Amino acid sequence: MIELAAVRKRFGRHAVLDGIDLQVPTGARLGIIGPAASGKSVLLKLVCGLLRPDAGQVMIDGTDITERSEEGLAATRARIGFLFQNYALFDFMTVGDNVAFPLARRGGLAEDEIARRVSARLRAVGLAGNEAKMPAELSGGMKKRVGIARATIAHPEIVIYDEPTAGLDPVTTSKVYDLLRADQETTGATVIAVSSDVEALCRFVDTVAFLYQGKIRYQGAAQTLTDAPDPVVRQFVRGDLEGPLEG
């Protein structure tokens, strides 16, 4: 289980997260939505240990990772696959080497087995035969799919997706979410996904949390999101111009 308790994070005078309480059961698929600059990506980085909170606890399976040393955090991160919003591919590595990176870091696999898994993963995201290309040769959508392949190739216990389908067309978006769902159902991984494509996200996740002004204003079943009692949530999901949501 992933649990955040009274988590606070500010940058300068701006309180990005202001007392976040959140539980994600093992094997669940949680979607996080909210307006731009509401702290969604910051929350993901706290779960990964890439940032530390100013206050509160971030616990994974009962262990507070905020108290861990850098060495301990490295062990935690090894259990997590992370898709960054801006791809974060190594521009000096080929596509194949980028995807292979998590397996190479863990060790224990022969080069031909790593190559086989890389080929299979790229085929799964619709990029078969692109192993030798460099990231600069790819479109934004292709880079996103390479990032997905890298995040999932080692079948981590926890997978975190920051805008997994941004920049992709609707057909490719559906294919990507089908892949992510199949992966999660096979591995039983705990998944947290942030997306501005609320409709597509809700078809993938079980539960949705709405983040606004540093707090979680709603957490509930994805299927009932449009009927949320909070008018701010309803306005955001429905895209209404008028309502209590501040611009």
Second form
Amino acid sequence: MIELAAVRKRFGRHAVLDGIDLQVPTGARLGIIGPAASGKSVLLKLVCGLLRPDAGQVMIDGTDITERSEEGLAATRARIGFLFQNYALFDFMTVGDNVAFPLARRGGLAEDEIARRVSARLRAVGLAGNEAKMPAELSGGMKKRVGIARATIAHPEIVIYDEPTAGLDPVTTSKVYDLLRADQETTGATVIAVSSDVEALCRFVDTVAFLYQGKIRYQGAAQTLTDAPDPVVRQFVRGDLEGPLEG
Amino acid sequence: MFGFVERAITQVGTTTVRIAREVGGIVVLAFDVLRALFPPTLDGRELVKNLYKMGNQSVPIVALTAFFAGGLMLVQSAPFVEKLQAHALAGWAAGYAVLREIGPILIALMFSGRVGANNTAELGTMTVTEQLDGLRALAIDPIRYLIVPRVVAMVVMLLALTVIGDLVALVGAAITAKAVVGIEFSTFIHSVVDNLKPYDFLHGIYKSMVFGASIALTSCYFGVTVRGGAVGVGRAVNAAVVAAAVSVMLLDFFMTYWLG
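Give me the form predicted together with its partner chain now, not the form predicted alone.
Complete assembly follows, chain above in first position.
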């Protein structure tokens, strides 16, 4: 269970998160949506301990990670796979080494086995045979898929996706979400995904949280999002130009 | 009038706070690096890669600079050597200046411009593209994985380059001595061997070790604290080179005073 309680985070004078309460049961798939710069990526980084909240608690399986040192967080992070919005691929490594990195650092697997798993993972994201390429040689969509492969290769208990399908065409988007769903159903991982492609996201997740002006404005089933009682949520989801949504 | 004074005081205060913050950050990074070195758990592959990149590829430029710097010692002193007929002391004078001052300082500044600036740009780019966060998310400590190998490689390689540079500078001085003043190689070598002590060499070596640590820490610090994309990386490289040059000069002053 991932639990955020009264979490606040400011950058300078700007309160990005202003009292977030959120619970994600083990094995659930939660989508987070919201306008640009509403703090979605910040929220994900708080869950992974990459940022610390100014107030409140971030608990993973009942353990508060907010007060932990970097060394203390290592065990928690080893259970998490994180896809960054801007890929965060290591540009000094090949694609194959990037994907192999979580397995290689964890140890316990022979090089042949790691190479086999890397090939299989890259094939699954539609990038078979690209092991020897450098990240600079890839398009944005390819980098995103390499990031997905790296985030999921070690079958983490918690997977965090920040814009997993940004820059991908509709067909590839569907394929990627099919893959993510199949992965999640196999591993039973807890998934939190942020995406601007609300329609595709809603087909992947069970519940959706709408982040707006530093607070979770709405949380409910993904299937009923378009009929949400809150006019702000409805306007955002439907993409209407007129309505109460600010900014 | 008061507005000008107020602005001046504000400027001085802001600059002081900024410098204090940067020096404090570098000191904290130094402690983190030391902590990571005991016990040494640095990544071997990263260390070897950095040793090669920072050291081997710097040899040609360091050798070229050192050769002409050594020669310059002789060109500058040639009129006095001629006037005082001090041919037997030319090797000593050039060697003393090269081993104690010119070698360590010049090579450190070259190293800072080539390796330090590159290191800041590399780490800065990794910072703004979230690669450091990527490492942390994979439970890898960027200090141990990226910073420590770079600091060790820079200290070791500046030391090695200083030894090479010292030798090349002496060769440059000997060749220039022969060409400009007509001093025989044997005379020059005798002058160096008879008059210089091993400590003159070690004096420069101690300095280069400290300069290496200083350049490494400043370049890494400004790299990992970059904010603001490509523009921020440019600013960080500039700040790192300036900070490294200032720190090399300050450290040289105090070390010369302390080492005698």
